[in-house]
Each structure stands twice: as structure tokens, then as C-alpha cells.
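To begin, one chain is listed below as C-alpha cells, in the form predicted on its own.
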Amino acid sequence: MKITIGYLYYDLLNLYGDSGNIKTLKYHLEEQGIDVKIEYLSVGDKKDFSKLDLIYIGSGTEDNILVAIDDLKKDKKELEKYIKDNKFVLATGNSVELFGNYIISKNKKTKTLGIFDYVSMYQKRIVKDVNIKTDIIDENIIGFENHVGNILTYDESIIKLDNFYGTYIIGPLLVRNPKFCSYFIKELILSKNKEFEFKEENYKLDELAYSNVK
């Protein structure tokens, strides 16, 4: 089996070690004997979403988010089709704001992709540790947030809409949450082959780090 991951705006939206999520995905997919290809895509690149099994997009400055919005707008129909076809997206940090209707700041209302029905409001900066229960796994999600946006209609630490996963948690989310990482990778693999026979996983160091933080 081969899985192709599109790393969107790897150069613009990578503030807090977000690339660690790509390294973790690659490691654990290869652990299952899967051939992994990473497509590094940025502004101006031709983006053929139909060839991707997963899109990953990380966090960036508010200015770089606007650059990403402008670039992605030309690919909106293809991206929307990709998501409606139940392909996987993982958006961490403020990149989650790209997929809603608007980003509203004090002096500006910026139209975003409008794929999902939510609005991001810029308010006082939120800087906090996260340790919160979700409906996705039976273990709390941990991490760190640092953002000025606030999605008005969702309180969850991770927004799950079909196979779209969006969160304000920054940095290596998958490294810090081994149970979520295992769940996410299994769901991705099963979307390609429901009869896949999984090999033994190795999250020993990840689990040790998680338990020490918890």
C-alpha cells in the first residue's frame, strides 16, 4: 500500500515544530509496511488533491495565513471535492481558520474558503496548556495553544467533521498524543483497505512522555 501526504505551506505555516506531525505519520505508517510519499506544496504550486490521501497544514503568523487563503482560493472547488469524498485533512494551529466562512478582526472581515460553516473571531490572545476530553478517543488530548482567533460555534479541542480534523493545538500534536496518533493512522489506513492486517505498534516512548505530562 502507498499513502501520499500533501504537506501544505510547509514553508509558511510551520511555527511550532508542526513538521513533527509529518515525521510521526511517516514513521508509524512505515512501521506498518506502508510506502509513504510526502508532497511539499506551497504558494504557486500546482495542487492535484486527487492524488493525495491526507492533507496536513500547520500554524503560521496571521499575515502568512492570509497568504495561504489567497493561494488556496483558486483551488477551492478541488479541495471541497476532496473533503466531500471523505479524504483526510489534519489542520493544526490557526490553519483551522482557513476552512470556515470568515476571519473577523477588529478592522477587517476576511472571507475564507467557506467549506465548513464556522467563523473565526480575533479577540484577546489565548495562550494556554490543553488537557481535555474528546469524543474521538477515551483519553484526554494534551497540547498547547497560542492564537488570537476563536471559532465561535465549536468549543472542542479537536473539531471532527467526517475525516476533517481541525484544532488550535500547535506543534507536534501526534507526537504528544500517542493514542490519538494510533487512532488517526488506523483510520487513514482503513480508508484505503478495510481488510488491512495491522502489525505491532511501538509508542512506548510517546506513551511514557504522555503519562509524565498527564
Second form
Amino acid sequence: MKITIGYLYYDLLNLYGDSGNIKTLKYHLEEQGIDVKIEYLSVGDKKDFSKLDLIYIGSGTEDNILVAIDDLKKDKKELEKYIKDNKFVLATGNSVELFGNYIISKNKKTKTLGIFDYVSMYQKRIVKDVNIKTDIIDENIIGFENHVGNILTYDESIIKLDNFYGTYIIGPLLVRNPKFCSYFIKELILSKNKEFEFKEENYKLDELAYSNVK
Amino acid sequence: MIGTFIGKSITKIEKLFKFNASSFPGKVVLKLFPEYLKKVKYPENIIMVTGSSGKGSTVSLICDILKNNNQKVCTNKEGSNLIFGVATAIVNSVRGKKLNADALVLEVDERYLKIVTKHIKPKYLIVNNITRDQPPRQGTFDIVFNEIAKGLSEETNLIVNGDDPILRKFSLIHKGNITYFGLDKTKYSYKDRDDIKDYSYCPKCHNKLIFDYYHYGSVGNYKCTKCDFKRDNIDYSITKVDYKNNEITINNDKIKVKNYILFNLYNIAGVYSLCSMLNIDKDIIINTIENSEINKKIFNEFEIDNRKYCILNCKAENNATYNLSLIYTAMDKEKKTIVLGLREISRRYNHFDLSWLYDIYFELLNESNIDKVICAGPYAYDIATRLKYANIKEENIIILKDLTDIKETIDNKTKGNIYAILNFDYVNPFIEKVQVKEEEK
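After the form predicted on its own, can we look at the form predicted in complex with its partner chain?
In what comes next, the whole complex appears, and the chain from above leads the way.
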């Protein structure tokens, strides 16, 4: 099996250790004997989403989020189709704002992709640890948030809409949550082959780090 | 001025009781007399240094050179770099209405520059670097840039690292003079490395920057693919690094150096630029740099049991300090063991943010002839997990929950030179552990 990951704005939205998620995905997919291809896509690149099995996008400075919106506008229809086809997206940090209707800051209202019905309001920076129960897995999801936008319609820290996973948690979400990582990777593989026979996984160190959180 | 009397009295009382509060007197004076600093008569040369890393070392080197040039210098205590720390230093040097010094040299926190410059306008401002640093406090490097920009005014001569596109971005907004220092291509410059780059796009027109080579992060030789934004006009450039003879060449002057950590080379280039602009005799500049003592808190080398120990001080939540240490480590081709550790992520706040570990290019260890990597401290598992995803073999990783057994572990389970890449809060505890054993023998 071959899985192609589109790492969107790898050189623009990489502010808080986001690339850790790509390293983790590659490691555990290859552990399952899967051929992993990473397509590095950024500003000005032609983006053929139909070739991708997963889109990953991370956090950036407030200025760079605007640069990304500007670039991604032209691909809106294709991206909307990709998501409607129930293919996988993982958006960490403030990149989750790209998929809503607007980003509203003190003196500006910026139209975003409008794929999902939410608005992010820029206000005082939110900096906090996360340790929450979700409907996705039994174990709590942990992480850290650092952002100025706030999506008021969701009080959960993770937005899951079919195979779209968006969260304000920054950085290496999949590393810090081995159970979630395992679940996510299995879902991704099963979407390509329902009969897939899984091999043993190695999350030894990840689990020890997870259980170390007070 | 009555403020001076009050400030000096508090300082004397503090000294009498052996308090070491280096900003309290300034705080009291500014609370009572908010305009105090504006009323002081300053010498012509007011120099400030700001940036994410290396402010203290830079200020201390500048002060040494000025002193060797027979100038009386007023400076703030290292780390006391907010407005009250600055005020304390000044209050204690004022005689009558005048600052009793030939030069005022201040280390200023990035976010406090705009406040300090409301009171005192620097004639020279060195910005060493702006990197990822304490994100829960600073947000992003763009915010730090904007905060520094608020402290600039036309009369300030800005001195910055021209190899860094984020620092050259000041040329788009600063109305005064800008002087650039830099480092030409060295044998350790690289082109293709999958590390994290802070700046990949032109700050002027947002098109892609292309790099001839990198020194670290997005620091190197860049030019915009569309507009005229590029590395050029380097006024004071390190043109040659002679790794055999421990010598650099800057504007045709040869200077002996004690280590090649890039921040050290850039700090020297910045200081050399400033002091040349002050027309200080070249011999004084060179001699002072060559004879300056290594700050052992930042870089320390010693030998125990015929094994070389190199201690590299880093800051958690600051990937640049770690990346420069890893680049330095990789220069040594001999077999080596790495120690990584920290006690606390931050002294300022109690957060559990580990994302910065993934902005550090630990993958470079694969090119560094490594025997073992020891991860020590409360975050040992998190560091080890990071190493796993940098393709370091798990059987080569040793985990210690604290430093208790560090010496035995190094002695019995590892080979080669020891490079201890430590957060500043683990530097002294580590040195005590490995050296105490030696004395007991």
C-alpha cells in the first residue's frame, strides 16, 4: 500500500514543532510496511489534492496565516471536494482557522475558506495546557495551546467532522498522544483497505512520556 | 537630584544586608520620580544590546573594550534588563545631574526596549538575533520583531546580523543608519538540510527566498526570487574561519577565538562593528576579544579520566541555542556520547509545552559519530521520544530520571568525548556530579 501525505505550507506554517506530526506519521506508517510519500506543498505550488490521502497543516504566525489564506483561496473548490469525499485532514494550531468562514481581528475581517461554519475571533493570546476527554478515544488527549484566535462555536479542544480533525493544540499532537496516533493511523489505513492486517506497533517511549504527565 | 540620593541609599542598605535585588532601587526611584531617567545628562555614547540570545556576553565584551580604551563605563547587571534594572544602574552612577561615565552600555530585554527608549535614546543599538524563544511569553518571532521596532528612532544607528533575513527586515522600516555584520561561507555551511527555517519568504514582497547556503535556521546567504531583497552590503564580515589555528579574519584583521559556536562568532562580529564605528584602536579591540575569558556558564571544556567533556549551555523553548550546539558537536568527528537534559522548561511559568523539541534538528546526531545518548531529568522520556523520531536507535538511548547516577553511567556504559547539551538549569548540577567524583578519588 502507498499513502501520500500532503504537508501543506511546510515552510510557512511550521511555528511550533508541527513537523513532529509528519515524522511520527512516517515512522508508524512505515512500521506497517506502507510506502509513504510526502508531498511538500506551499505558496504558489500547484496543488492536486486528488493524489493525496492525508493533508497535514500546522501553525504559523498571524501574518503567515493570512499569506496561506491568500494562496489557498484559488484551491477552495478542490479542497472542499477532497473533504466532502471524506478524505483525511489533520490541522493543528491556528491553521484550523483557515477552514472556517472568517477571521475577525480588531481592525480587520478576513474571509477564510468557508468550508465549515465557524468564525475565529482574535483577542488576547490564549496560552494553556490541555488535558481533555473526547469522543474519539478512551484516553484523554493532552497538549498545549498558544494562539490569538478563538473559535467560539466549539468549546471542545478538538473539532472532528468525519475525517477532518482540527485542533488548536500546537505541535507534536500525535507524538504526545500515542493512543490517538495509533487510532488515527489505523483509520487512515482502513480507509484505503478495510482488510488490512496490522503489524505490531512501537509506542514504548511515547507511552512512557504520556504517563509522565502529572 | 533627590531620586539619586534615594536610589543610592536603597542600594547601600541592600548591600549592607547582602540583598542582591538589582532592580529594586530603580523601581522605587521611578515610582517616585517617573521622569527621573529623562533628566539625567548622558554621555554621547549610549549603546544598547537586545535580541533573543547573547545579550549579556555581548555587553560584557563591549564594556571590556571600552574600559581597556580608558573609558569609564556604566552598565546594568547581567539579566537585570527590564526598565527597573536599567534605572538602578543609572541611579547608582549619577553625580549631580550627570551620569558619571564616558559611555552607557545597556542590555535590554526585547519587549522592554520600547519602554527604555522612551526615557533614553540609544546612539547605537545592536540586535544580535531574533529567534523562537519562550513562546508562551513571546508568542512568535514576528511579535518580537514588532516590539523591537517600536523602540527604534531615526537617530539610532542600528547594528544587526545581515545574514539573517528577519534582521534585514529592519531595513524596510528603520529610517536611520543600519550597519550589517556577517559571516561568509565556511566549510560547515550547508545547503540541503531538512531542518526548521524561521524565514522562507521575503518580508518585502512575500515571494520565496532562495539560499546559496545556510549557517543555521534561515541564517545564511539569501536572495528573493522576485525583488531586490537579499544579503548584501555586509559592512563587517568574517571572511575566513581558520579552524586549525583558532582564528577568524574580519575586515582583514585576524582575531584568535576560543570556540566556533556561531552565536559566539556573530557576537564578536557585532562587537567589532560597534567598536570600529566608535573609532577605537584596532589593537585594543583585537587584544580584548582575544583575552576575554570564556563565560563558563555558556561554554566549558575540561578533561576527566582522559575523556573530553564539553558543556554547552542551551535554553529550553529556544531551538536556536540547541541547533547551534548540535552543529558545533557535529564538527568533532571523534566518537562521542551526548547528554541531554533539563530540570524545568521555564522558570517563569508552569506550562508543559514540549513543541520546541521538534524545532530542534536532532537528526544531525546521525552525522555526529555517536556512541550513546543519555537523556536525563524529568523530561527524559519526552527527549528520548524526540530522538526516536530523529531515527536514533532506541538501544543507543539511556534514560536517567535525574543526575544521581550520571557519572557511573558515563564511565561504565558510554564511549568517547562527552558533549553535554544542557538547559542552563542543569549545567552546574551536571558539572558538580561529574567533577566531585574526581576529587574524591
